[in-house]
Every structure is written in C-alpha cells, then in structure tokens.
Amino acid sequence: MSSLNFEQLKKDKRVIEAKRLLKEALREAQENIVEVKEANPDLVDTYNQLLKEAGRLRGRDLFFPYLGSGLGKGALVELADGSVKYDFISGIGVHYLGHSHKGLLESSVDAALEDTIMQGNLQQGLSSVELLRRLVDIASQGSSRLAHCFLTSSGAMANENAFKAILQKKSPASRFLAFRKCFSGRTLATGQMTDKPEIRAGLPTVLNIDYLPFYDATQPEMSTHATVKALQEHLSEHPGEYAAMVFELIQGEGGYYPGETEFFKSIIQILKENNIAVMIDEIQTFGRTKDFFAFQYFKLEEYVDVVTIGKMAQVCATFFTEDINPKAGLLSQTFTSSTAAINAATVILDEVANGGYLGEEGKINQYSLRFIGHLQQLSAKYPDQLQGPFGVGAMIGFTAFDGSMEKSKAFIFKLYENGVLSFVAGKDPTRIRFLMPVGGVTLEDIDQVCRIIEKVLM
C-alpha cells in the first residue's frame, strides 16, 4: 500500500464509485444531444435577459449570443436556451476534445480530491511535475535542444516569459524581428508584438519590433527573396541591436497561411549568424499538425531556441535551452496554473499521443482532408461564394464572398444561427476560421457541418 494518504484516497472505493456514477449520468445527459437543434422557445426571454446582463457587466456585448448551459457531447454543444450547435472554432481553439469529455470529468474529478484549486510558484503539486516531464519529453525529440519547460496559465504570459528570458540572454540587444500580420497577444508587450495597430491604440512603447513579409506560396522563390532582402536591411539598420525572431509558422490570425521549410530556414541562417536567437510562437498550432509541434512538422528541431504553447494543453509553457535558460527571479508567478487544467493538459497529451492521431494516416491529418475536400468541391461549385480552403491540419479557413469584414462577419452569424461556430480572421481579405475540436469531432460531423455551409452560401 501506498504511504501517502492522498493515493489512498484516489484508490477509495467511494471515490471510484463516484467517478463511475459520474461518467454513467454524463452518457444519459449527453443521448438527447445528437444534432443541431433550435433554442427552446420557453427560454427564450430569460436568455436573452441573460446575454444583456452579461453585456452590462464586463462593459461589451459578447461576440456571439452564447452562452453554454454547461453540456455538450464532442463536437456538438448545448446552449442555455435549449439550441444545440456544432463548435468548430472550440473556444479559438481550447475545447480540443470538444465537450464534456468522460476522461476531462474524470482528471477534474482528482483534482477536486486534492488539497487546493491552484499551483503555483511556492508550492507545485506531482501533477505538474508530470506533466513537465512530459512536455520535456515531446519538445526534446529528434535533434531538439529544448531542455525547460516554464508552466504558465495563458499564451500571453507564456509569450510575455519568452521575451524576459530572451532579452536577459541578449542583453543589451533589445529589437524584435517578425512576420507581418502575427499575433502574440494583447498584454502590453505582447501587443507591441502583435501586427495590429488598433489593440495598442493609445499605449506606450515597450518593444521595438521590425516586420519582414511572409511567406507567400503563389511566389516561393520571389517572396523568399524579398524577406531575406527586408531582414538584411533591417540588420544594416540596427547593427547588433535584435535579441530574437519570433516565428509563427502558420499564421493563424491572418487566415492560416503556412510556411514552407526552405523559407523558415533561408532566415534562421541568417539570424544565426548574427547571434539572434529563434523563438516559435505555437500558442495556437500546438497539437494541431500531423507532429506535436508545427517545428517538427517544418523539419527545423536543431535550429529553436524558444517555443511557447497554449491552448489545446489548457496550461500554457514556455521552452528554453540551456543557452537561455534565465537568472533565478526573473520567471515566476503566484498561480501556474488549476490543477484541473494541470491533470487536464495530461489527458490531452496522453490523447493525441496514443490515440493516432499524428501522421499520415493519423486522425489530424484524416479529418483536415475531408474538410479540406469538402470544401473544395463546394469552392469549386460556388466560385463567387467561396475561395480555398487554406490552412493546415486542424486549422482550416476560406474566403467568402469577397473577404471584405462586414460580408464575412455576416457570413459567420448566418452560420451561427444555421447551428455551426467559426470566426473571422484577417483582412485584405478577412476569412472564415475553423479549429476543429480534434478530439471529439467525427467524420459524420464534419460532413454535416459542410452541408450546413453550404446551405448558407447558396
């Protein structure tokens, strides 16, 4: 027997049986959400009356009129007016096994066992230590030097520690290098950072950041030239003055434009050459390639320096090598994180790492091409409507119409009424935006939800 108290407890009969109760009422909740299905006319009004006062309280209407009654069943989705839709924008990007998910409940379940709701700086629990080692483990691969894992609880901060660490290391070097169009999030120095003007409308200056043009693929060759052309320019401009290239490899605000790996690494030489070091920025493409990470997929383990993630780990971390590994004081928060996103994050890696869903043949890669096909039939069968799809993997987007903000935004709510979540991304032109909830989205899902699409383009 165990001599800790706590692995006791887990293996109580008690708390089994209750986990097994749990799972059971789940699976009976979850048999009358099998479609899409319109809001309950009883409450309606209440509803509505909800989403005023949840405007009125945080100071903005919410995007969409959503509010989750708190179930769901994979890609499917309940709200509290009684409609059920399909989520495949899976909160940006988060909801990665979709909804109500039996090994969620259960990893909520034992972390609602132990001693308190949040990890953090002064008091770490095994679960992180887990999952570290995990993360380590899947970073390291191959000829990776990514050595740390720093755990985190949002993209931004994960970003926000990456460019501590970084600019420690490289002192006094203190500019930034990226692509145009990124997104790095909305913090002070992560909006700096960010490629949109409005967000840091009326705050300071924090980051001095240089923007090269990215990767186009109608002119591999000509758009290689023009940003190796933009990056030698900004380094005769700014001598020894860059700590660090932060590279999105697919860009997901813009409307998913992907890389290509000769691209990435004609840059990375250069940087190397002048001491300037790689970050990727994988906050949203983490887990969503037929690798774990976008890197691996391009082929460029041997060249990164930094890598951060988010969303579909729940925690979000920021990955180092020895080189830039930081000072003691410099890394630290008060929460890392809940330990039922720490146990979740667990679940999720165990998921994507044993369940197929990497590779050619695996479920990634399976369910991006028969969205991927539907769509170019439908591209195909309304030229006018309908341009691409575009994207990578899980991360998949069209134009619609002709791109402009105030078609696509009406294109995404007609969707939205029609029983489908997406969003837009991007401008000249703005497209719509899907992540898929890998984990628990169907090829049946994905054929209906296409349907559905099409419905709302003719």
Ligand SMILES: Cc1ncc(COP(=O)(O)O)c(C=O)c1O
Contents of the next structure:
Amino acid sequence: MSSLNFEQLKKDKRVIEAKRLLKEALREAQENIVEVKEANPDLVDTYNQLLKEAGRLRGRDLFFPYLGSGLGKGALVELADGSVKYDFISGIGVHYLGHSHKGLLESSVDAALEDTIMQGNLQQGLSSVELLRRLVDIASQGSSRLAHCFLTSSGAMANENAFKAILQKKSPASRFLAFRKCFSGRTLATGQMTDKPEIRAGLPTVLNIDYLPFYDATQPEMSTHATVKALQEHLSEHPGEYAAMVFELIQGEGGYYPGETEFFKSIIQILKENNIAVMIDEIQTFGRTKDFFAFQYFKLEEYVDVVTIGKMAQVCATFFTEDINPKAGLLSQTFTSSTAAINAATVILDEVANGGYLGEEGKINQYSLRFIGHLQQLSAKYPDQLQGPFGVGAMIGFTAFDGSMEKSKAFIFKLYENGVLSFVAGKDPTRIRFLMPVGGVTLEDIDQVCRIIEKVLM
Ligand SMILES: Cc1ncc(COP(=O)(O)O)c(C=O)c1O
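Based on the form predicted on its own presented above, generate the structure block for the form predicted in complex with the named molecule.
Let's see the whole complex now, leading with the same chain.
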C-alpha cells in the first residue's frame, strides 16, 4: 500500500466508480453526435446574441461564429446552436485526439483531484516530471543532442525562451536568420520574426532578423543555390553577428510548404561553420509527420541545438542541448501549465507512441494518404477550382480557385456552413488548410469531409 495520501485518494473506490460513471455518461451523451447537423432554430437567437456579446467584450468579432457546446465525438463537434460540424482544423492543431476523448476525460479527473490547478516555477507536481521524462526521451533519440526541456504555456513563449537561451549563449551575436513566410508567434520578439508585416504594425524593432528564401520544390537545385547565396551575402554583410537561424521545416501559417533534407543540410553546414545555432520551430509540425518531430522526419537529428513544440502537445516546450542550457534566472515563469494540460500531454504522447500513429504504416501517414488521394481526384475533376494538394502528413491543404485571400475566405466560410471547419494559410496564393484531429478521426470521416468539399466546389 502506498504511503502517499494522494495515491490513496486516486485509488479510492468512490473515485474509480465516479470515473466509470463519467465515462458512461459521456458515451451516452455522445450517442446523438453521429453526423453533420444544422443548427436548432430554437437556439439560434440566443446563440447569435452570445456571439455579438463575445465580439463586443473582446473588442472584435470571432473569426468563425463558433461557440462550442462542450461536447463532441472524435472529429465531430457540437456547437452551442445545436449544430454539429466536422472539426478538421482542431483549434489550429490543438485537439489532436478529437473532441470529448475518454482518456482525456480521465486524465482531467486525475488533475481535478490534485491540490492545485496550475503548475509552475515554485510548484511542480509529479506529472511534470513524467511529462519531462517522456519529452526528453523522444527528443534525444538517435544522434540528437537535445538533453533538456523547459515547459511553458504558449508556442510564442516557447520561442521567446528559445531566443533568450540562444542570445545569452551567443552574446554579443544578436541577429537571427529565418525563412521568408515563416511564422513564429505574436509577442514583440516572435512577431518581429514572423514574416508578416501586418502583425507588427506600429511596434518597435526588438530583434534584427534577415530572411532567406524557402525551398522551392519545383526547382530544387536552383532554390538551394539561391538560398545558400543569400545566406552567404548576409554573413559577409554581418560577420560574427548571427546568433541563430530559425527553421520551420514545413511552413504552416506560410501555406504548407515542406522543405527537403539536402536543402536544409546545405544551409546547416554553413551555419555550423560560422558557429550559428540551429533552432527548429516545431510548434505546428510536432506529431504531424510519420515521426514525432519533423527534424527526425528530415533526418536532421545531429544538427539541432534548440527545438520548440506546442499545439497538439497541449503544453509547450523548449528543448536545448547541454551547451545552450542558460544560466539560472534566465528562464522562469509563474505558470508552466495547468495540471489538466500536463496530464493530457502525457496521455497524447503515449497514444502517439503506442497507438500505431508513427511510421509508414502508422495512422498519420495512412490518413494523410487517404486525404491526399481524395484531393488529387478532386483536383483532376475540377482543375480550375482546386489545385494541389500540398503539405505533408497531417498538414494537408489546397489552393481554391485563384488563391486570392477573398475567394479563399469565402470558400472556408462556405465549408463552415456545410459543416466542415478549415482555415486559410499563406498569401499569393492563400491556401485552404486542414489540421485533422488524427486521434479522433476515421477514414470514413475523411471520405465524408471530402464529399462536402466537392459539394462546396461545385
Ligand atoms: C510555427 C509556429 N510557431 C509559433 C507559433 C505560436 O504559437 P502560439 O500561438 O501558441 O503562441 C505558431 C502558431 O501558430 C506556429 O505555427
């Protein structure tokens, strides 16, 4: 018998029975969520008032008129107007196991039993150690030198922490390199790096960043040559001034552009010769290729110095090598995350590691192939309406019509009305993109979503 009182509480028969009853009640509540459904006319007025109120209180209307009821089933989600939709964007890549997952219900009950809601600098629970152990284990496989992991509560903060650790180590070097069309977050520093002028409109410059063209799959050699040349020009213009280059190996917000191993290696070789750190932003890509990390998928393990993750992991994190480990006092936060998020992260990582998600035959690749196959057929059938598909693994998208922002937005709103949640990415062209909830989706869901896409295209 464990001597810890908390262990006794978790094993208490009433707690075990309560969990069983909760799961049973959830299963029953989900029985009516089986397919896309229109809104309930009796709820529409109240729903619209709530939307208006949300917009007024936030100072800006919500992008989609989406207010969740609190219940869903896999890829399907019930909204507070009684409608049911396919969630193929999952909060931009967050709800990886789908809606109302019973494993996450259980881990949230475990979290609710704990004495505090949040964990942080002065209050880490056992679950934080569990999560850290798993994360470092996954990140340090093969020839990777990633030995440490610092938890945090947003992708932008994971990147901020990465920038600070790098800058401290590489001081007085303070410039960064990044790819055109990259996304890094919306804080002062990450917003500076994000290659989207509108998100830093009116803000002062806090970091010096120089951009390189990203890989162009239509002309691999020329594109590698052009990027290497641009890199060398920057290096000769600012010798010794660069601390790091930040890589998004598959550009997400930029429009679903995957890079390529030899392209990355050509750049990394020069960075290493110049003592410039290699930082990989995997906030969107983590858990979405057939390997846990995209740097593993592109076979770059031995080169990475710093890596950040977020989104599907629920808890965000900055991984770094022994060499980059910062001095005491540089990284600290009141909150690292809620216990519920930390427990959920562990459940999700275990599910991906042991649930048949990874590798050629794994769910991620198989679901991706199914989705790609349908989109290829649609592209052949409607060449003027759909070009693509583009992307890798669970990051799949296409260009609709002329790829203008206006028509792409109109398209995703039409998809929304027809019961599918998607989003846009990139500019010139803007693409329609999906981040399906890999752990909650079925092949039939993918088929059904593609039928709806076809209906909207026609
Ligand atoms: C590549 C990348 N980096 C950083 C971020 C910022 O993450 P967050 O929105 O959690 O701050 C995002 C968010 O979309 C992202 O896609």
